[in-house]
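Encoded as structure tokens, the following chain is the form predicted alone, with no partner shown.
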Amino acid sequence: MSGNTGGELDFSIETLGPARHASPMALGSQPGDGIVDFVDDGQRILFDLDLATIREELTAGHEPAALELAGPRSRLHFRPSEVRAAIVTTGGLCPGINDVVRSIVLTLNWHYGVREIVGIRYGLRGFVEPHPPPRPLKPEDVRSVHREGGSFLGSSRGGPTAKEIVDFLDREAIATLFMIGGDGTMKAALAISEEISRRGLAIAVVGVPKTIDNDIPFVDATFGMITAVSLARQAVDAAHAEAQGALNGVGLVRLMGRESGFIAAQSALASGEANFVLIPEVPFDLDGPHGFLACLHRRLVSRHHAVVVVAEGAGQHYLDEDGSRGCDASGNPVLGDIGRYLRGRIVAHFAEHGVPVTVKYIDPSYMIRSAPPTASDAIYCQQLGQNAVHAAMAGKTALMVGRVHGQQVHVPIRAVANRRRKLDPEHPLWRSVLQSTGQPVRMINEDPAGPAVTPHP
């Protein structure tokens, strides 16, 4: 273990053993010589940048929590010519998956001379199911995959046990495993790492955070989110055009966000046309004088059109009072369709009050998930893939690469495996949403804080 941190957060990174081999990369080691340098294990950045918090930690005798910088090391644990690598993509589709796979393959091959790379087909189940078998990956196999959406390796939810996966890794002499996925994948990566450790095997496991919901903790953003916001903005703009095209028109857009409302919030801000944003982190009533339907009614009386953005996980208690829908293969609760439910409630509410209303419902989820990444996401994916390889070749394991405060770092998987990042209702991001939409601070009858809806042009 290396890099212990003080306080409650431990960002130390596990290693498989000493780094005995010189890196084949021709980089420098002296700052100021005009040659880009290797990264030293001692280079870290503070996780919490709040000055008061840092002072408190130091006063208490703790070293402030810090993250190890990602990047190429001058010394490697593995001899590159002896490495056999495996790559797997899991969970739902997300913009940028192919970009990450391509980056990993090219970095392994061209910068380290690793020639044996296999892609596991259709998620974790590919470790145990014989058909289709793992696919050998060479640079020519990934030359243009980054131009396509989806995952050319295929993906799936759920899968075999950690024991079965490690059986495969041991049998196939895999030295480095790259796992591209969300919170469920990181839990699996942790279990696989623990099984590897129990057996005393020298296999590095490195995760790359993939989730449109942006719900992986500690990192600034997961790849795919920027693309999702860009495309979701188009749906919000379309909903605005539809709403304006009818008397008392309502454009209703359901976006991704199982437990975290980042996509809904940022898409609404990017568009600037949303009048209501409903997310899982901020409760709301539907009925009553301060509930959503009454607020929407006042908006239509005043402006005669409205745009509503709702995250898929918002208001689930209205749809599933007995929790009977169960969980999917990844262990996530199966959600009801809050968008369709809201559409029905909106139509019923205005019919009851004798007010004509036209509701246009848009759900662009699968179009967004399967799209190629935007330029910003493509850059991020390229860097994540490169740094995942650098970490694995140095013998670092049970970690996830990501970006914190604008810099690529290593985050121990144990720190993220059982946590989920959520939008803080007291964060300036949500304040910006409230200011942009003009919706009340709360739409709760017991606590009707905030002014009535402010009409926006």
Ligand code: F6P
Given for the second form:
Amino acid sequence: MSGNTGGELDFSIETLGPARHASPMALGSQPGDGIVDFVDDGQRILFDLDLATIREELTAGHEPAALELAGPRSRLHFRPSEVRAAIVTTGGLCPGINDVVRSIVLTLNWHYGVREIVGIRYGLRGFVEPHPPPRPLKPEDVRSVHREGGSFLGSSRGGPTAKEIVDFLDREAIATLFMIGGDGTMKAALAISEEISRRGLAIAVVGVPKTIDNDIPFVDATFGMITAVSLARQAVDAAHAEAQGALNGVGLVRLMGRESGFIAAQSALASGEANFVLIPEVPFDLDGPHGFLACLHRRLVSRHHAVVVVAEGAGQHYLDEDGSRGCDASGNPVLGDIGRYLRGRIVAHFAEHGVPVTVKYIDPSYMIRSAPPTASDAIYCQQLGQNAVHAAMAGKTALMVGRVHGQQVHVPIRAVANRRRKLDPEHPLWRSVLQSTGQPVRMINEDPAGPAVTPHP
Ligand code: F6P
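Any chance you could show the form predicted in complex with 6-O-phosphono-beta-D-fructofuranose (F6P) after that form predicted alone?
Entire complex below, previous chain first.
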């Protein structure tokens, strides 16, 4: 997947101290004996797979950046019977949140014998607000939560300071904190783990990468993204049917993706029916001979229907006349509605040119993130939950679990917290989108690379 760059990366994982206790899990240590083995801290995979880069690193006498494999350790930092665990879900909804919580609870309980688990209610604010209080979680409480979308614990944006949260963790003798969230949550997780180490406490903080936007760096994908894409694809297919059903029909779909266009790009690819994909990472002009409206015009003249997919963060400069929308509680700028704006501009453009068009606008935004996960996300969520627990019980902290090159690994939160992953317009993913849609590589008038060319209508 695109947008991941390494370079001078330190993927070392912090630990709370020695691992003095034997794991209660009955796993092996001898490869080839037919018994699945514990994972050793020395088992690591390369982050950058480019052969030339690896050669350069080795020639310069550097060890290439590598990530520790996730999984159960034979020695634990915590004595399981003494562990109290807390789980919190934060930010916007995402398919698979309940699956991750369930997996954490079941792994703690059945594989380590941890009985004291609490779910924090409605995001980080649940650490300080007494109503509703944290909810004790037993296996029977999570038995079927994965069959539903949403977060049964509740979620929210923003919240108290790291100091207030650590006051809670200390007072409640929490040993392991699991934080399921996006980029804002990873920043909070970093601040909390720094506050914990300032106070000399032994509390493991483990993050799980949740967001349909897929904007967390290093991991192959965040959980929930592919489910969101599967649902968004239905909207693109519907837009295509509507567009084909009318002479000069335009199906316009707006999808989530604040700063990263992964959902728009991938649902367009999955559908195969989109003719234009507009994302925040690729600038475009609306007007002028090489702008989007002229390209759409040419398409309608030749094919009499078109499907346009726009990510919510695309073309914001057309809307942000006075920049006064402010930020949400997570600190994200509140965006203008590019979908409605485009619809208006498309209708006005064709009216001006005397071309009758029918525009059908579809905005499935919240529908694609409130559903339960597809099978592949459900599998991913199960494994993330299991590995989050294994890491915490071994005393590893300030880390996020995730899949990199198909393997579950530990990523230090300090490497993740202040980076946002974006779709690289030079990545093969975007090339596939361009090939699938047939849209020009650039829809810009003053282009230093020369005028944009429409490969096919
Ligand atoms: O969590 C990411 C996201 O899905 C963004 O794409 C979108 O801008 C945002 O959530 C909207 O969430 P809410 O309306 O809940 O703040």
